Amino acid sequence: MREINAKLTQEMGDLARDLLASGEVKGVFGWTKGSRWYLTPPVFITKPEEADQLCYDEFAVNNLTGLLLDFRDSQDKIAIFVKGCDSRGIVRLVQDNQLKRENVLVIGVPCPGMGDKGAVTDHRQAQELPLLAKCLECRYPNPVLADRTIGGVTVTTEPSAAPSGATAEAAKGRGVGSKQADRFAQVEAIEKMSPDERSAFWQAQNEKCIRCYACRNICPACNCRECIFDSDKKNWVNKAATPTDNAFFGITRAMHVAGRCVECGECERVCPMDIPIMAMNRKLIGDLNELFGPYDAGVKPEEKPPLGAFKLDDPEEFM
């Protein structure tokens, strides 16, 4: 793996390195190699002289497209390196009118999965890591959309299609999508809890948030342009980190993206308490599917979410 991603780092930079020396991009977002072996976090530049210093590799798991909301408001046009889930999330700002299509360069990158840092033993010296558990139920290892692409990787909205590109042996090998029929199993698990077993499941994970709001900011769909957790008014919502008002943050959360989440699972891996979140979006998921028809958030523009549109055949049990 070392070569290849040597091989796309260097084809990162290039394209970087061109796009902002030809004035076509005002910047670029991509990963750098960080101060520790298993660390690739975001960077973001500006200048050609500064392509040195994107890197990729199986630790560039950050979702980036929650960082073109900084320019929302802006007529430049930004470039951004996609793995497949994270081009779900331009999709995402796009069908939300967060993003102008036209201003950013979405370049899709071939995805080997991510090595899961949690399992990490010795920090000096590098070892072989697990796939993070959204690797392996992931359904779209490739871009959705791109406008251009690196390391050969195909541009599909095809479902549970295999992975492409340079890395693709690698991501065959290390079990990509080899869990996709388990994502819903542990919604199945806490559904055959007794009721009083569900309320101390959530309430013991309610106990564990500290309310640092690390899950709505990485998300693409929590994208509004002001939050009602971020509100001063009184009597709207408690700041308190209590378990009451920190299950009443988590319903609303869940609601908020309810038929939009990209199941990127960045809200579940960035949580510092281990919260299960993807379990509670992946219910409404569940719902939604059984409601109004199988549907994938995040996949195609031109397709409307199934509680952002209305339809005279929807189910109106609930009215």
Given for the second form:
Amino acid sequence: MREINAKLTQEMGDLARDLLASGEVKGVFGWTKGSRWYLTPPVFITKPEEADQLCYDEFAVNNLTGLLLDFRDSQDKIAIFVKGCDSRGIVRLVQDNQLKRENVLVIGVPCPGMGDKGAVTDHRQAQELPLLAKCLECRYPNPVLADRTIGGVTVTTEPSAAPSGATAEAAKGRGVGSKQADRFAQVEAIEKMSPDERSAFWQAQNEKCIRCYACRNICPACNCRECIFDSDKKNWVNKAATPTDNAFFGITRAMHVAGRCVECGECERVCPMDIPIMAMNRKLIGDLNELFGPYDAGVKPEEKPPLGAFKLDDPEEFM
Amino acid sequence: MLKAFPKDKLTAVLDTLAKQATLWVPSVVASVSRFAPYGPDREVQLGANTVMSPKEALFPATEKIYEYSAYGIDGEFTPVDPSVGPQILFGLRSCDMQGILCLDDVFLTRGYVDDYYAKKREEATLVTLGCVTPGPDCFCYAMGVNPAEHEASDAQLFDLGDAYGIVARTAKGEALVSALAAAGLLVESNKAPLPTGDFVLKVDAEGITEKLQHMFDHPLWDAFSRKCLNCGACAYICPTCHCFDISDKKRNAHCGVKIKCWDTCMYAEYALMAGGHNPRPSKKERVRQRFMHKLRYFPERYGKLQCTGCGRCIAKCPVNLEITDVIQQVREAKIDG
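Now that you have shown the form predicted on its own, what about the form predicted together with the partner chain?
What follows is the entire complex, opening with the chain shown before.
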């Protein structure tokens, strides 16, 4: 694994250096080694000599695509490294007209599956970590679109494809995608609760929300220029972090990304209060699949989201 | 000799204290560790610091300040009593005690007293606990905080291995220790407190305030801000971040409740002025404000850093924008001219 990481890191640095040196792109979003062995956070570089900062390993968990929103009004071409799940964020941004496809250079990377830093017991010495649940449930380990690739990864829009490229074996061994079938398990468990239990469950979650908006701000689907929750002047919402107001935020956020959520799971990963946000997203994905037929958001740029298109045979049982 | 209570008497100690006041203890509520009122089902977790800082006991995330109604020229105004009755905050770490001192500076000094904070602070008895095992993200030692004990609390607990030693520092602390003695819970111990273990994070903040005085326009801020999401996670779990907004919960066009609720310089709307001008228009200015406030403006105004090294923001930042790294890079930065 270490050798593969080193090779990918090298390839990443070389490519970024060339892209910046030739002037093909103005900046590159990638990952860098953080302060501890289990941290590989985002980095943005603009000079060829900064390419050495780039690093790739099984902790490069951040989906970087939301950061491209800072360039939505810019004509600068930006390069970005994407894992399979991240790549769907690019499709999201392009479909939502937040990004001109020609202004972004997408570089696909093979994904070994990302380690769960919550399982770290020794903060000084590297240890083997279990995968994040979202990686066990992964259905798109390979990029769905890319202009370039490193590590021999295959670009495919096929769901449930086997991991490809330099990390394919590691990904398989670590269990990437091994629990695809459990994707809706939490939704089903919550649906089995009695109405009272379910209400108490969500009430406890809503009590926890601190309205930090980390879930919203990391999400490539949450790309409104102005979120209604940023202002209370319109009197639709207010800033009080009460369970009722928090529920209003949580449900509005979920409904707003319905049919557009690319299932990168970042909202849930970054929630400091451990709220099972993906359960809500998955509930809506399940419902949409049932109503409009199976659909994976952010896979095929030409396929419109079910709630973004009108068809004569759309279900209208509520009318 | 130290007054002490055996660890297996902890429940009895807490039961005794809970009879006197609302007792806040570090606990896990719906999978998040935070300070919460003690009760029969509350499991106390003294082994590690909490995800949420204890500031919410003195400075709640949302607080009603008054109710109002206004029909034409007839208006009514009903203030909300800021008192919540006596409270005991039990098991605070030194970093969080230091955080409360920072809140004291802001809310109680320099000519304006925030009644809502002042009342709760006055009613609170603060019981600190010496740290034995620093968390992976802790760096209080670098912020001038002693993890073993904090001299500003009302009473200090020391981990003696099989017992907690307790020392009263104020009249409120004396009252608390007397109550435990009266309940027959205290013994004498000659054991020494367990020493504080090693810290994983190494950082040196020497001279940081002075260095920052020359760095308002430094390109570092642009670099730091590129990965920042401008979410409020760091500020809301921070023991010292104290910004709030006064806002409304309207019942209808005429009446409602004025509320005071947490706000943060990370949000775009925070610095937005009437008329639409925003002096902090991009992430760069907001990120700069966060770190400048903690490491430069606050020390300039109050003589102490506004970071206590609790490490919460480091643990929870979605993009690992770590204040220790900021300090390091600022110290290493070259300044022109």
